[in-house]
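The chain below stands alone and is given as structure tokens, in the form predicted on its own.
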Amino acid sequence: MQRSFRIFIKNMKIKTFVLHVIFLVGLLSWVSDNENSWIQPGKGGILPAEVAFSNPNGTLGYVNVDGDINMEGHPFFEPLGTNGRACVSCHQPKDAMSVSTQSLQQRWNETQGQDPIFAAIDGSNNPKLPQQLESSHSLLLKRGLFRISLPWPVKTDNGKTIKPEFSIEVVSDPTGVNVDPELGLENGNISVFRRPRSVANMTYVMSPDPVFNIKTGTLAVTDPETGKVVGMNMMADSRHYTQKQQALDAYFGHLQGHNTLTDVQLKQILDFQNKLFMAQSHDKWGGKLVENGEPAGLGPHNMKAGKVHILANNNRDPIFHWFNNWKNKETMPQSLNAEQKDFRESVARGNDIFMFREFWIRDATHINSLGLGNPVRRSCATCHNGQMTAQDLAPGWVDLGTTTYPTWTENHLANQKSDLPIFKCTCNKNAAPHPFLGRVIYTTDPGRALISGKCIDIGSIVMQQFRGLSARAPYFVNGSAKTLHELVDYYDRRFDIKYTEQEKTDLVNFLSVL
């Protein structure tokens, strides 16, 4: 009898092992099938509760608190508008819930430009251009930019027009959209081009700064439906304060919907976004990034377990916690090879540079204009201060010069032909000028000023979270940094930091594992 029981247990273990193998093969097959292709609107299927997608630096991992998601009939994955798009069109899991130019170019080639992502309304430089030509979609294919059409002069959420502190002229526009009598300024519209933002880890992104808005010196904004204070870090210009407002705007705009989203559909979309956690899980050089929960700042499971709204620009409770186990080869698992250990040491140094390497921050609106001094000696973590995401806990709009002239991307850029529209913003005589650029500002995107109407906000863009960077190149709101190295170089030039090449490499390696 004992022998029969042992045989039974042995057979059960074999069956359990086989089931585990079948599940793992199925999961890997799901990833393999999807890692090089698009999740198409209306395709259906199951998005597993835990799933991973490859990217140039390794693997991006997801954890969904609600478990497996049936994409069939789910409003995030269904084409609810009239142009064949769904929310997932511009927020692909493989691309960190955004889109990358690598995926966009691949999608163009696979569909001969017929995928709904290239819809004329905003997936092309100008909806009146010949849509079958790649050149008509160059800003999307080369920079990952979608056209955002906004009313001018500024209007509040309830449609009331605000008198802005500045006027706008079109200096040049190779897209032709802003000088078009029907689509441009003449008809009360201004078009700018921006990258889509990630819609995972949203409980962190939407975490509100309590009561007071340090950027404006006024009380914080509240949700008109609930009366509760809301965060303002969701969109590049913070024009919508709630996820519900953003979802409805995307439905009527990007999806060209004609009816509306039901309360049930809105709840499903928001639940999906708020319960989805994302972070890089494996690195091609460093191997598996999290072992026994360490380092505590990496991986999707640590994202799920983290606390929101923690000001972490200090050495007591750092933004991405500590990398102590990666600072010394002796404390690393002996199973790692020399290359993996070298990479982890580099990441740990990069974290320390991000947290503690000080430099002079100067002429940056909503940093140096808040009374901190100009210049002020701080580190990257001063502004990127929210634990686990490195967003600003306060409303995060800042003018770093990514869209304004003279820009700091390239010293000679002002003399080059731009593929983006260029606007001349002139502050009214009775308005305070831009604190660092004066009364006349040239910009490719006025940013927050298109919503507030204030001169001080011209060029200010809301900073994004740092998660999934390896999966969603290029970077900055206008896609001007093609790689993480270009991103680091930008800051090095902008603030004359004088990073060594090793420091740059360490920072890039650090950013790549987030």
Contents of the next structure:
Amino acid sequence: MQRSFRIFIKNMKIKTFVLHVIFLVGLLSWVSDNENSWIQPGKGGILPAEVAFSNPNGTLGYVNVDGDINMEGHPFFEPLGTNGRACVSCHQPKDAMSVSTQSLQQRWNETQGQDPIFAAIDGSNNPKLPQQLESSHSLLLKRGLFRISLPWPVKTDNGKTIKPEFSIEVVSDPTGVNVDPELGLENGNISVFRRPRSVANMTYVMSPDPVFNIKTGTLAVTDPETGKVVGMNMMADSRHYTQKQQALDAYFGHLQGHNTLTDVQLKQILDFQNKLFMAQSHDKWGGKLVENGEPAGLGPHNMKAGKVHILANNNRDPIFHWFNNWKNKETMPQSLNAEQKDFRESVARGNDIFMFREFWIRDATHINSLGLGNPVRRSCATCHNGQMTAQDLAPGWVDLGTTTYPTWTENHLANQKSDLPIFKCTCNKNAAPHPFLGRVIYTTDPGRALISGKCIDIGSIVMQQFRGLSARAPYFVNGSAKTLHELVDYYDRRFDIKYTEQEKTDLVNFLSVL
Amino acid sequence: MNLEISIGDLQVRIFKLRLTNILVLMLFNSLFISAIFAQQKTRNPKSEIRNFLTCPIIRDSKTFPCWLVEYNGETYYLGQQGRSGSLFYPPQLKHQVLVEGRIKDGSRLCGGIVLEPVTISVMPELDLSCNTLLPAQDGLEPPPPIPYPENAPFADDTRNFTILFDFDSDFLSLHKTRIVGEVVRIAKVNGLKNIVIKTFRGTTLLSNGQKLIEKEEIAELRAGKLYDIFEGLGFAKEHIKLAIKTNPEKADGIIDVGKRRAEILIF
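Having seen the form predicted on its own, the form predicted in complex with its partner chain:
Okay, now the whole complex, with that chain kicking things off.
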């Protein structure tokens, strides 16, 4: 009896070992297979329930609650429109469900610009430029920006009539699109250029604040189908309030669809988005970031297990929880090398800087204008306050200043020219002015104001989740920060924080593991 | 009596208000407001009142930054940096601030004479000369943070509610939307379907004798905003009555804060 039990255990150990080897080989093959891979629309195949993709800072991991996804026939992965694109074209798993300039440049080279992602409609600076030229797609290739054409003047928002509080003139437009008689302002269109956003961890992103919108002091927006309050943090300008609206708009716009998406297809797309969780899973040395569930703010499994809509800009249970085991080399796994241990200490310091290093936050509309005072001495986490994603729990549009003069990311030096169109917005006499820029505002993207029509909203852009940053450079809505270091540098300049180089490195390392 | 009300671009709405209802409502509300401020009026001799328009000043400290203003060569303390749930919402640099306060007892905080109670309104237009940030100085610290208001629910038999606004503003901050939420809760608890919203346009008598009158359309803007909210929260259009008082309220320099208001009655 005892002998047979020992044999059973021995067999089990062998089986377990073999299973582990198979799993690891499978995982490694996925990582290596996908290292340079690009999921082409209609390619078919299986997207495993747990899958990992390498990036310059390690590996990005995914967990899909629904298990393996058969991409064949799945509306997220199939080219349902007329231009060969699918949702996955701009929301690539290897690029944190967004798309990086590294991938775009590689795709250009591999396809000589024939990939559907470069479709003239919005993958080009201007559809009327010669599409075979790389220069005609420079904003996409260099900054990862797609053209978003919106009606102007805006007439309705969420079914309500709007009369804009400001007028728009084109100051300059290197793309030519906004001064084109057919595509431009003259014909009731304005084109801005923006990064696509990650479509994972969407249960966090979509979670609503109750009843009132703290930014406007009015009722929160509701889903017209369910009547339930919705979050407004999905898009850069919150122009669509539900994922269904966004999916349909993307079908007709980005995919140039001529029919529609069926209810079944919409459900499949939404289910996929809402059950997919992602976060960086391994460091660049291949070490697992999460051991026995700690640090609790890292890794896709912790993303999946986390509670949504938790205000966490406090010292009780912070945004990304605590990194206590990483503060001290002695509490780290012995298997880590010295570099890995130094890195983890740096990440833990970065988390503390993010949470607690105070500076003067000033002239940021919808933060400083909201009752906190201007300036307010607080930390990054004040605005990036939602647990696990660092998005604002309230509707997260803020004029950080990346798109508005004089704090915009363009023209740092007098001899530099902006790649982006520049608009002059002039507020009506009777409207409340922009709180910190007054009545005449120069901007490369009026942001939320193109939807609300309000002067106060000019330049306000909805903040993004912090997940998967290592896989989806460049950053900011206009792709102006090529690296995480440049992103941190912008904040340092914008708010005169005076970070030390060590603090900047710690912040960059911290952001790179999210 | 028919009231034709144009609220910006919300189009024309026509509300039928019975004259008797209006008169009863106005009488009741006059008594209500008078009662609220009668006590304050007796406690506030005019010599203690400070109403003025000026640039705010922020002083850093070891603990929290504090907000000050200067008026007639004297420095006054308004309050300290808080959070969105705090009762005191600080001013904004780059904007003048309307201060309406009373000297508490002559004591000083952060180097300024304490004004309490104090109401501040951020003036909407830019004033780039308002840009003073003072460094921390030993001994000039604000008191510990004031605990958040408890926000106890209103009694279920409450029928009248008053929402006060910042000067020239129709913005409903967190504290004000809480009152709106209570109106709806109590209406539901008691099965009350009718609501009357009466909005006003204020005037502030400054300490230098000048009068500051709110913009002409402010009472309409306040009414329009509240109408949309209460309709969105379930009151039927035909049960929402608006009364908009566009003539500015008279100012006395003492209770002017209380005149920039919306009065809400449910029945």
